[in-house]
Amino acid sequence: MTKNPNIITIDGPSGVGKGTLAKNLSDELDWIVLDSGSLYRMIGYLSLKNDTKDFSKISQKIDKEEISFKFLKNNSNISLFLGQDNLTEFIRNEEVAKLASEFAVMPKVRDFLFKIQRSFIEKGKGLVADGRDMGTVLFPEAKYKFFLTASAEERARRRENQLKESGLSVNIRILQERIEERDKKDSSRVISPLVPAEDAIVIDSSNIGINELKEMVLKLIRS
């Protein structure tokens, strides 16, 4: 397979720094970003909002609008837009995340999102794709593939800080248990299990700062 030097994939479980790294690389390279996890959360949100688990109804609503990711001022995160609607603040709660996981194991959902995600290759001069199967399923032709890991304890701590910043009360022990449970499900599922691509570079981000991680990855790409 011919490798595409204009695609970078960043895979790994939640809380390892994939989104921040993707944003930093996008800023540095002036490439567009694809946040795969947000697309599944979008489906979870639309399911909750419309009180339905009928994916045919949800997909019809998505088909009517354009999906885009934007960097807004005074916001360090990537914002997801469905048409003109910014869904970012609505897709970041645990109820939506749980629904997203339920839809993520459905072949019809993955097939539907596969086409949408592949279309991002044509939207810019380069693509940074952040998710769980970007290097293995979505963009196997990517020249640069990274798989981030971090301890469950560290990821729970990071999630705790995020929730506290949002004014929410959390229990770090419960957070860690949920992280470990989701890791087990993601790595053992039949459809697109969470595993590094054979040609991916694996990086443990537990003790690496945001800027250090970006510079490390850029050095690997440019070398």
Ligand code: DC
Contents of the next structure:
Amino acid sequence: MTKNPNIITIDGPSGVGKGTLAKNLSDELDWIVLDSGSLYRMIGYLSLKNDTKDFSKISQKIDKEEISFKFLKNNSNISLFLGQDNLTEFIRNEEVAKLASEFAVMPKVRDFLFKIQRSFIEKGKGLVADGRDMGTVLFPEAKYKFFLTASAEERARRRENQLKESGLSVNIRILQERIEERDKKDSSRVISPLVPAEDAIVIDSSNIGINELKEMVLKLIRS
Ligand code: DC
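What about the form predicted in complex with the named molecule, after the form predicted on its own?
Full assembly next; the chain just shown is listed first.
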């Protein structure tokens, strides 16, 4: 397979710093970002909003609009737009995350999102794609594939900090248990399981700072 030097894939479980790394690389290279988790969350959100689990009804709504990702000022995360609507604040909650993971195991949902995700190749001079199956299923031709890991303990600690920043208090032990449970489910599912691509570089981000991680990846890409 001819490798595409204009695609970087970053896969891994939640809380390993995929989103931040994708944003930093996109800033540095002036490439566009595909945050695939947001697309599964968007489906969860539309299911909730329209009070339906009928995927054909949800997909019709998505088909009518353009999907785009933007980096807005005052927000460190990437924002997801469906047409003119910024869905970001509606998709970042546990209720939507739970629905997203229910839809994510359905082959028809993955097929539908496959086409949308592939279309991102045409949208910029380069693409940084972050998710669970970017290097294995979506962009097997990507020249640069990374798989981030971090201990469940460290990921629970990061999540705890995020929640504290939003004024919420949580039990770190419960957070860690939930993370371990989700990892097991994601890695053992039949379609698009969370596994590194054979040609991915695996990086444990437990003890690496955000900038150090970006520099490390850029060095690997440029070498
Ligand atoms: O990364 P996240 O928490 O925003 O992902 C939301 C859900 O979507 C989560 O259940 C995993 C799933 N997902 C997936 O199955 N494949 C992807 N490429 C990205 C996310």
